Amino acid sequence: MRRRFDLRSVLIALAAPVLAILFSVVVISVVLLAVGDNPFDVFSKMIEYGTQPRTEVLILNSATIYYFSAVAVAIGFKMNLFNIGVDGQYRLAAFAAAVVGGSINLPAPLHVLVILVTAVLVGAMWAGIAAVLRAYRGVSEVISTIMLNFIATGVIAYLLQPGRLAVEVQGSNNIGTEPIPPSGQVPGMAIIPGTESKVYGLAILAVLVGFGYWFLLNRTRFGFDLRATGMSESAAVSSGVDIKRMIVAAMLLSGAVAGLVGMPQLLGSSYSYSLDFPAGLGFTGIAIALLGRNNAVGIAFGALLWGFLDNSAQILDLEGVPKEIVTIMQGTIVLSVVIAYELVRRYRLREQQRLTGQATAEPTGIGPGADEREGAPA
């Protein structure tokens, strides 16, 4: 009986993201039919292209970056904190890490470690500003982190200029920080047969971060306090939790993970922070965290799905289908996942009420007439 109940719980948990994805497929099919394209042909081409070895590498690389971003957002979500500033935190962290990495020359492991620690500290520091404002001045973290995103953009634009911290990138009109020497680079992993492309070496770090996130939330007192505060601040206060301390700690931890978002790209591909460094990854993380319901494994599947959609969309232009179809699909998933989770939540609540009602209605063998019902002699 217990095993059936656990299986049912798993199926219910999977229902929301599956419903959201199916609904988005239906919506996209309608859109494709409206513009005269065959949905089955479009989806089959995306799947065919997405399963090619080189594309699989690109999907894993994108998923690695998205995973860091989504975990950073999820940490805040667990506390009912909306860290909209992941975008500014990771870009400022990547810029600072690139400057430090390009200005020093250390043995390989130590050089990489210094760059990663710099990114983590800068990301945590930038998120800490919003944390202090929320905890001690009551300023909404949504407003403060959005403003900090703009400030981070301005700071980077000011410093990323020739004569300050930028140099010209050879062979182009681009400018960026001093290149990071080989000792500070993380080599890729050739784990996909059939292609010379390599998966980011920091994909291993993403796995470790995911495990650490799960362990922190489910196996530590801090994680329990974090989840309890997110569920009910009044109940957490009654049990002795310092809300202000938890707000600051959660935002610092979220910012620290956000600092890692740009590291796979910086240490595994570009080796410099330039004008074309990827932006907007923080907002992608919000969508993936919602899709994965802030669960370490769920976020991983969401990151892989997003990576597949982003990279398989490239084939659509070649086939004469606007690749914006994928953007519509991603947006539909984000909108429908919230509705799907609410429907599943209500269904689960009704099931719990039904099971509770059955349990209370079953005879307990206690009370008047119990002996007669059990066949005992009068």
The other form holds:
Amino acid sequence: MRRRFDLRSVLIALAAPVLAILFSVVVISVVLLAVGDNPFDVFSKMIEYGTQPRTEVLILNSATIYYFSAVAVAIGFKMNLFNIGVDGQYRLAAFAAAVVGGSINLPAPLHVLVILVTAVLVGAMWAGIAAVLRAYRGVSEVISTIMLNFIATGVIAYLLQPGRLAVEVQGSNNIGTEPIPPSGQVPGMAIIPGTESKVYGLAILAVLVGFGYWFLLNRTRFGFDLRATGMSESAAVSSGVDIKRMIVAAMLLSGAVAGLVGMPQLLGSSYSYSLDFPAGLGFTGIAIALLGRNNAVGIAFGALLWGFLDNSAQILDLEGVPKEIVTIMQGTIVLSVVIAYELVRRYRLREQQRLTGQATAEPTGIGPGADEREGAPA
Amino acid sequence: MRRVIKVAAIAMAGALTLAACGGDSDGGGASAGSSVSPASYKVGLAYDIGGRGDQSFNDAAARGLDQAQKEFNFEKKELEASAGETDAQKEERLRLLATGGYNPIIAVGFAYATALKAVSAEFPDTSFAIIDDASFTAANVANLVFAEEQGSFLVGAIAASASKTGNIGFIGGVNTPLLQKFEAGYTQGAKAVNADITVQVKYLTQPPDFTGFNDPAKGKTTAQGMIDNKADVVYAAAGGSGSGAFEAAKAAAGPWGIGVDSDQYKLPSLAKVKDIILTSMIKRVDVAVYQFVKSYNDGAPATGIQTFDLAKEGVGYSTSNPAVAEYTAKADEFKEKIISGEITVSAKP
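Can I have the other form now, the form predicted in complex with its partner chain, not the form predicted alone?
Below: every chain and molecule of the assembly, starting with the one above.
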């Protein structure tokens, strides 16, 4: 009885994102028809291009970066904290890591380790400022992290100047940190057959971080306290949780993971932090965390979907369809997924009440509702 | 917590929708009604963020492409960068054009340097050009770079001559080495005329925030601040933000503004403030693009570093506002000296 019910709740949980994606496909089809394109052609072109080996590598690489970013955001969400500062945290972390990585020379594994540790520490430190302000001064982390994003931009711009921490390249209008020597680089993995392009070596780290996130939340006392605090602060306090400590710990963890966002690009591709280092990935992470429902596996699917949409969009411009259509699609997905989750939550609540009602009405047996746990809320 | 999520979702959806609205890609295609018989080649062009319609250097490249297309009647394809993308995605954009048979291919902006280095090696039979970068050279790549400091030197000399207060301003869009070249030339030109002149320097944003090129409100407040500090000529090297700076100068009645990239006196979008635009520092990205396509059309595609300086008329200043006439003699004198090598203009502030 119980097993059957669990399967059903899994199906219900899956229904929400699937419905949201279908709904956004419908919306986009209407938009495409309105501007005179055949939606079927457009989608099949995207899928055809998106399944080519080279594009698959690009999708995996984008997804790796997005995954770190979304997990960083999700850790905050679990604790009811909205860390908008992932963007500033990863940029500052990547910059510091690039400076450290370019100025030292160590044996290969140690060099990479030092760079990663630097990134994690700087990311955590930057998030820590917001955490301390929130825990001990009551400053909303939304405001402080947005401000810290701007400050990070200013700090990097000040330091990334010739004569400070930047080196100039003859004839270039770009400017960046000293390139990281080969011992500090992470080689790619040629795991997709049919292409020479390589998947970021740090994709493995993303999988490990995902597992660590799941383990921490679901298999440790700390994770339990974190979720409990996120669901009801007053209940957590009365069961002996130190809220201030939890806020600081959650933000530090969030910032630490945020510190890794720039690493695949830095250690696997550009080896230097320059003016054109990708920015704005922290905001993509928010969308993906919402889509993946803060769930380690859900986020992975979200990151892959986003990677697919972003990369297969390239073919659209070439075919004369504005690729901004994909941005509209992403926006629709985020909005409709939240609505879908809310509908499912209400449905579940009603279902639970009905079953509880049945169970209490039957004096003889134990109803299935009795051991139905509330599914993990956001 | 659900509340937080909802707020986040709405914010995200809003941001994404706005981002979508911002883009204005142009599908392209051979222009109809051309009298020239269709060319046998297709031209690809990859813009930096902003693309066609940015009122700045992407637009200048687009003008050059349009002019060439009118003349040679080829099929064209224009692609645009997205914010937050990596080198790998830029590389893929260029590769898509190359595999699609586009030849020649033009990359607009120094951000394409790493990507083009890889792709140009992969497609040795395709001709490429990159604007604003000379960090690498290849047999099939033309590096189209500009001596912005030389053109800025001339408008700096004009500014110093026109200034009565001995105080002028420089507004840079985004604080990058490229924009610092404008600042360097402007300051040197002004000091060449009046060694004691004060030059106020402000940049609107810091990278990676490139909104400084398209934020008229910020341009206006910054120019206002400079005028309040006694500046009576303001050089706005800030793309679309310049319109705000000119509005501030117009409102203050008296100060001059100096435009950038194209002859802003003639731009229809700036018609209301054009009488205070004394001159503009012209950077002929359009000419560079046009000449590159022409060289390909003529069967000898340009390669290597092509510096568009005063001597090649790749940079200069505009004279469409009659008010500038009284300063041109001095500016032309400096121009001759720079061309002859008597004056060397440093690209570093």
